[in-house]
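Taking the form predicted on its own, here's one chain by itself in structure tokens.
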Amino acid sequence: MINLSYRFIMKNVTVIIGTKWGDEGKGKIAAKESKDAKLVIRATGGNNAGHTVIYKGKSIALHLIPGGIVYPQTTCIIGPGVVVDPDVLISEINLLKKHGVPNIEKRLKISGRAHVIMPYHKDLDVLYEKLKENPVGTTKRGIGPCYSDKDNRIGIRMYDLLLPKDAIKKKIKEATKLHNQNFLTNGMQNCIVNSDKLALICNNWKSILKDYITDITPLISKSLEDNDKIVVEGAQAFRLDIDHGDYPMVTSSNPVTAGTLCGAALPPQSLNMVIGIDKAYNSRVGNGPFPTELEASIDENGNVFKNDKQLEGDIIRELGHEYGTTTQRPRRCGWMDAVILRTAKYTCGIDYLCINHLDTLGKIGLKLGYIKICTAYNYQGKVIDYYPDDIGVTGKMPIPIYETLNGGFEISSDCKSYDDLPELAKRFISIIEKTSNIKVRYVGIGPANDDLIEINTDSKL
């Protein structure tokens, strides 16, 4: 008789989720949680995401491979929900090998179901942005068009790279019929796809990646049954989710918890904990709503506007080094919005928070003489405690209601616990917890992965 009791105790998955618009510092907590993990999975998005990992004191920038690869006991998976640029992936594999990260061939697995970002997807990305009256501000890395082909059922999957040349050529020809017409109509004849040449490129990718491409089902099943710790490294963030974010200024996948589990090929019953990541101030790359955004003399495209004094947004950007990991674009900056955190709690099922850049916030307070936290909105004549999803209909931006803390603070190098934090920093954390209704479990107090305080969430409140 089969013992089915394990179905009810598969609570071994930790999911790490961005709570705003990305760039919250998810890599720091992914590194922390992956130290004792068996599997580390990337589940959504493509190389429009980015994080930096530390291996033997050296920084390594990754965009597709999970950061948990630096821990020798892990098996790292690129899940079926990811779209993969093979050139970027090969470059990252070579980079990891160059830095001496061991056993990449054995420890990196790519789901054959993951879709491939082809060169024509990048050309389509440029075309679609050019044709829009209000461009999204994509990274132009072909992410959206690849997901579109996936939904149209004409996508090329990693499994397809394993096919004979004639078979992959036939698939490419079928997939690009309409795309080639678009290129021709819009004066982009040089982008028209030659299926023969592209099939040869696919064969080259196959020669390098064939041993990494696999059916990930047995790996995941065994880890679930053995109750191994599994960490899912989220990409992008809540407000960029295509269903739950600031549509249309969103990404092309579902980076909320439910979508992340699906993209990782994990069942909902396996979920143990969701850690939401945010910064002590907020930032955004690309267009879209940003209620607490502050005025700055440099916009995200690098355009400079003459001002007699340095503005709040400039100060936050410079002190926080707010330039995109992937794009290097200047980020839009503003105060902490704890109302969005409260909304994210229920959409993403967040159990605990990590607040990064607390040290930077202290410096901002010292520079400006104050720190602000958005604790509610004034919207349509009412005070509300949630992020409204009808902004596109009303044409109104929720107006932040701030709680202000006077002054700033410095976090000393010997700060090792919550009790060691300055009182103003503790007050800031308390306001976030009260507004969001989520306990803060981790606080980032510096740039390194180890610059992290873990808070005893049972005794602090």
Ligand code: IMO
The other form holds:
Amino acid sequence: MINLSYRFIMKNVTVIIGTKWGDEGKGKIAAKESKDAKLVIRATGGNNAGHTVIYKGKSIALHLIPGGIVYPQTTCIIGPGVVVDPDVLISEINLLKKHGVPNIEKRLKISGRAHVIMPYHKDLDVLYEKLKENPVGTTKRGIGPCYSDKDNRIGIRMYDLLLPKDAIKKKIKEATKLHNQNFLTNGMQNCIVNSDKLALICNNWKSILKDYITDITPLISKSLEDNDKIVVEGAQAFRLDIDHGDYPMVTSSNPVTAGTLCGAALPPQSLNMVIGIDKAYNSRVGNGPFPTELEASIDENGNVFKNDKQLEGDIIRELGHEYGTTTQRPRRCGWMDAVILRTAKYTCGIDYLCINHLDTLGKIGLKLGYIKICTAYNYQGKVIDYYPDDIGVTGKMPIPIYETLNGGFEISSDCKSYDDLPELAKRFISIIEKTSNIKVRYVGIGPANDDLIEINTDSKL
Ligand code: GDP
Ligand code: IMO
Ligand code: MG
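Right, the form predicted on its own is done, so what does the form predicted in complex with the ligand look like?
Zooming out: every chain and molecule, the one shown earlier first.
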């Protein structure tokens, strides 16, 4: 008989996952969940993410550092699965210090295994997009090229920044052999890498960041042993996952729950709770399928053009202030797609949902006179209740089947509980639950970390 008494039993990890195409309000929920957490970890992506948190009444956009940094008892980790642009990280540290967030030097840890986004990764991002007939519409932050180098085993890691100048120069030289040829043959001579200069830049990064770069595994092991609460702040979202999203219109990491645990160096058995985050309407920035997208005055380059007529997508964008936290690009907007949530439930193991921007949805309803929710699709002559996997192959977009609610609503400032919510809002929530087969536990009624109404208390939670 095998003795099982030493089995792994700690279940202290809460994972925050975006359920659509990003910008669902993950930063706000990660911050809220971090109130009583010991560790808060960013696990995937880099500064393609833009997470908004509120600190002392002021809004702060974070791209790399977990939102949980706003609570002084937390230790915040940039995990091994993240790709780090050191310049962005340094400005973010300075921004938090400027806002008076205490003890950043002690509370921020960067895994030495995280890969560095080098300036040439950003140039390559621009080049690859330019060469594509159907560009992805990336953030041009160098994310894809940095992950490709990691997979090719020519990446530069945060640990490498700690090396003597000559040693890092050698690594840069080796990593950029093919990249330089690409720059040369594509008319980007000015991007050819000067390894001497870049090694100097790395040395400068080292002087600022060296005390933050560390082996994070003992920290994580200790927290698992002590049964501390650990929050993993997912970035990007289910439909942007490289394996499970709308390939090739995706990012280059695995933002689903399993990828997030891997990027945070956490074992699957430590998982206690997965909170799926969505908005009461949906948005996407960049290219790719979006079944419930509404017409808007956005041109093929992603810019808003002047139009005397305000289209439905424009109304949602303006009421929701849907402009990218990272790139300021106008976001494409559409109705809530509850079918994707049903698919996300099983790929991401979602325990319950938080639906943000219920306040905005009420205003949209008041302005348009109706609210819609997608509850099924018509796809290739069949009614289906899941997000089809082969859109990229068939080239056919699933046609949303909507439930329509007439009117809109206002959420007053004294709305504190489910019972206080307008009837139409309650009806909206129950349609989401019925379609997705997931309980909605929180609804967001404003941007602040605590602008939430708890509407479901299940004994298992
Ligand atoms: P993330 O990338 O998922 O963290 O989301 P972003 O921060 O990019 O975008 C979410 C935006 O919605 C931010 O500007 C938040 O301040 C805002 N927000 C989040 N929840 C709510 C809500 O319930 N109501 C309103 N009005 N704004 C919200
Ligand atoms: P958060 O964490 C919204 C999108 C880009 C593009 C695609 C690939 O704030 O929700 P990339 O630069 O990653 O190679 O771009 O992915 N994208 C996001 N969209 N929110 C994000 O992060 C995103 N991160 C990447 O717009 O379509
Ligand atoms: Mg965002």
